[in-house]
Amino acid sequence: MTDTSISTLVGHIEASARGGIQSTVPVLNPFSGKRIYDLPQLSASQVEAAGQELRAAQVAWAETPAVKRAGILLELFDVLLKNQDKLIDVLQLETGKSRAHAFEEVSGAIQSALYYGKKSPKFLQREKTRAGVPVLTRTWVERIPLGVIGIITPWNYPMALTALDVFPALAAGNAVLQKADNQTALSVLILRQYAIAAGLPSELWTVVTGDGVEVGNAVTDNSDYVAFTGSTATGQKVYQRAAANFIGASLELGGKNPMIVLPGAKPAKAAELAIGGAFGSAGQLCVSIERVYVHDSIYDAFVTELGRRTEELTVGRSGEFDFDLGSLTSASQLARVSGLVDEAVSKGAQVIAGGKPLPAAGPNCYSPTVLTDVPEDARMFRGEVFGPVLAVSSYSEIEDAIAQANDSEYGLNASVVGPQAEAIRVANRLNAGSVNVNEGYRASFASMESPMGGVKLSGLGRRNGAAGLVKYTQTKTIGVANSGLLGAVIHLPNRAREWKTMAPLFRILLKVLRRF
């Protein structure tokens, strides 16, 4: 990506900063550790000013027919598909993902434009409801946009999570005030640029960057609803602030996602599924698998297969589909993952594969890692690693495996591998917002029609499907008393003498309604 194209994208943030830019931070390439560019940092007052401008612009957008708004998303789908390789290049530049995992993320973003471009008018159409007094009244429900939607996106999936939240918010008739993570602002800004090229009025989507607390709080304070993706600790603070402002919130937070391998599973196939579920985007994915429970009867064979296959995985940087994994996104991520693994090993965990940084591949690269015998007093036993690390344990009875899988404060995603009928029965007993059978996360996560979100400390609310759009609206009920000739003859009672006449008829009406 050229300095000129970066400058053009970042120019949007500079233009949003009323009063000028007071400070910047360097953004580093994860694979080289070298500076890519300097990113402007905004203040709370600048975010507030941006929010006021969005609020003024949103009025006309809300009055734009839903089918026209959807048409812009369909045009955006065409633009994104045409420029897919450019999007992947930007994503790799900022995140250090492998080409394969960057392709997977960009494909998800593009799919969101297509889905809501096709479906949003249906989700927003007027819904007729049964009248309380048939003949005399009629009622229906309208979906009204909330106004300004605050969206706070993390660094790990900047394009997909932007598309999954911003596109439906815009389709619903809202304006968007989005805080992009400093590390991955270009991935967000290029999506915005393409949306404007597809016909979106530029004043409806403003991207801001800056200190997480100051700018994040300002986004929440200047929105009518906030959608946050990130850590549970930060999500709790966002939720408290939203509640204080009496606005709604949806939160997709952390996970400690389990996989259960049933006794009827084939060890080699199960090991491959575990690799796919655990090491996507170098494990920096909220729904990736971090712990596996394997039945005693196949445990040894599974661990052997998993260790061998994990050691075969390649890690490196390429603009082609050459490597299985890319880099971790930052030095702090490398320190976090290394620290958690080293601590677990020092307390007795066994390294089956990996377990070390790979500086020859890149300054932030870490080997895909398999551990067994992770002790309960190790931080990674219950805490989220968010890296390419998989802990394996055995079980004798399925009840024990289910109990261990559910024994977590998190409940975002889970997986069951084995004969399908039994796997589905186990899946129904796991406490998670999504459960994948004979897959790690993609069977559910790839479905735009299916709501995605967590339970317990993994979050509130859902994205994707109709739920991912209507959360950005409020319902307005319209009730109409019929007029005309019938209304002149009979109408709802207002005075005691009218109630005296109508009460027996209402009793009959209630008995009739009981039958329908």
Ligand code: NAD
Second form
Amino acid sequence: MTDTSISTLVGHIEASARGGIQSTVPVLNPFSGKRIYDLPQLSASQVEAAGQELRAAQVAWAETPAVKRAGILLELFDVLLKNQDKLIDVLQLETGKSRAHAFEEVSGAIQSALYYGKKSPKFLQREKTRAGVPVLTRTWVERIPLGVIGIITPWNYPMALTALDVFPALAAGNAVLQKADNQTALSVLILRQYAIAAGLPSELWTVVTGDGVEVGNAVTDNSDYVAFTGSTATGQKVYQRAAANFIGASLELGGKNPMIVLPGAKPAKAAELAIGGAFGSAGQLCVSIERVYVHDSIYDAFVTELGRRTEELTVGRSGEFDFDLGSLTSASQLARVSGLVDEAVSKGAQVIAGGKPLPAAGPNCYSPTVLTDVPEDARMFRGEVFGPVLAVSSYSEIEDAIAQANDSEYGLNASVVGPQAEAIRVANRLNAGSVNVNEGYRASFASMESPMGGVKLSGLGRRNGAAGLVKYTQTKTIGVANSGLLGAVIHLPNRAREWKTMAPLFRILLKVLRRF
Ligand code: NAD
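Okay, that is the form predicted on its own; can I get the form predicted together with nicotinamide-adenine-dinucleotide (NAD) now?
Following is the full complex, with the preceding chain placed first.
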């Protein structure tokens, strides 16, 4: 990416600052540790001013027919597909993902434009409802945009999460005030630039950057609804702030996602599925698998296969599909992951594969890691690692495996590997927002039609599908007393004498309604 194209993108943030930039932060390339550019940091008052402009612009957008708004998303789909390689380049530059993992994310982002481009007019359609007093009245429900939607996104899936949350918010007739994470603002800004090229009025989507607390709070304070994705600790603060402002919120938070391997599973295939489920985006994925429970009849064979296959994985930097894994996204991620692994090992965990940084591959690279015997007092036993680290343990009774899988404060995603019918029976008993059978996370994650979200401390609310759009609307019920000839003859009673005449008819009506 050239310096000119970076400064064109960052120009949007500078414009929101209205020339009053007080500070910047250097954004570092995860692969090299070198500075890419300096990102302006906005203040709360600059975010407030941006929010007011969005509020004014949203009025005309709400009046724009839903089909026309959806048409812009379909146009955007074409633009994004044409520029897919450029999007992947920007995503790799900021996140350090391998080409394959960046391709997977960008494909998800592009799909969101297609899905909501096709489906949003249907989700927003006026819905005829059964009238309370048929003949005399009729009713229907309109879906009204909420106004300005605050969207706060993390650094790990900046393009997919932007597309999955921002596109339905715009399609529903809202304006969007988005806080991008400092590390991955270009990924958000380039999507915005393409959306404008596809016909979105530029004044409807403002991206702001800055301190998490100051700018994050300002986004919540200047929105009519906030969609937050990030850690559970921050999500709890956002939810409290939203409650104080009396606005709705959806919270997509952390996970500690289990996989259960049934006795009927083939060890080699199960090991490959664990690799696919655990090491996507170097494990920096909310739905990735972090713990595996394997039946003791195949435990040794599984651990041997998993260890050997994990050691074969390649880690490095390339703009082609050369490496299985890329880099961790930042030095703080490297410190976090190595710290959690080192602590577990110092308390007795066994390293089956990896377990160390890979400085020869890049300053923030870490080896894909398999551990066994992780003790209960290690922080990673219950806490999210958010890196390429898989903890394996054995079970002898399926009830015990299910209990251990469910014994977590999180409930985002889970996986079951083994003969399909039995695996589906186990899947039904796992307490998570999604469960994948003979897959780690992609079978559910890739389905735009299927709601995604968590239970317990993994979140509230859902993205994707109809739910991912209607949360950005409120219903308005229109009730109409019938007019014309019928209305002139008969109407809802107002006076006691009218009630006296109508009461027997209402009783008959209630009896008739019982039959339908
Ligand atoms: P984070 O909570 O530290 O930050 C997320 C975003 O919130 C960033 O933009 C940050 O600047 C902002 N922020 C920080 N303090 C804030 C405040 N007080 N008010 C408002 N915003 C504030 O999370 P992270 O480390 O960037 O992301 C990793 C976490 O996100 C992991 O726990 C991961 O599981 C989770 N995640 C969840 C999903 C999901 O869909 N469930 C998807 C991706 C990531």
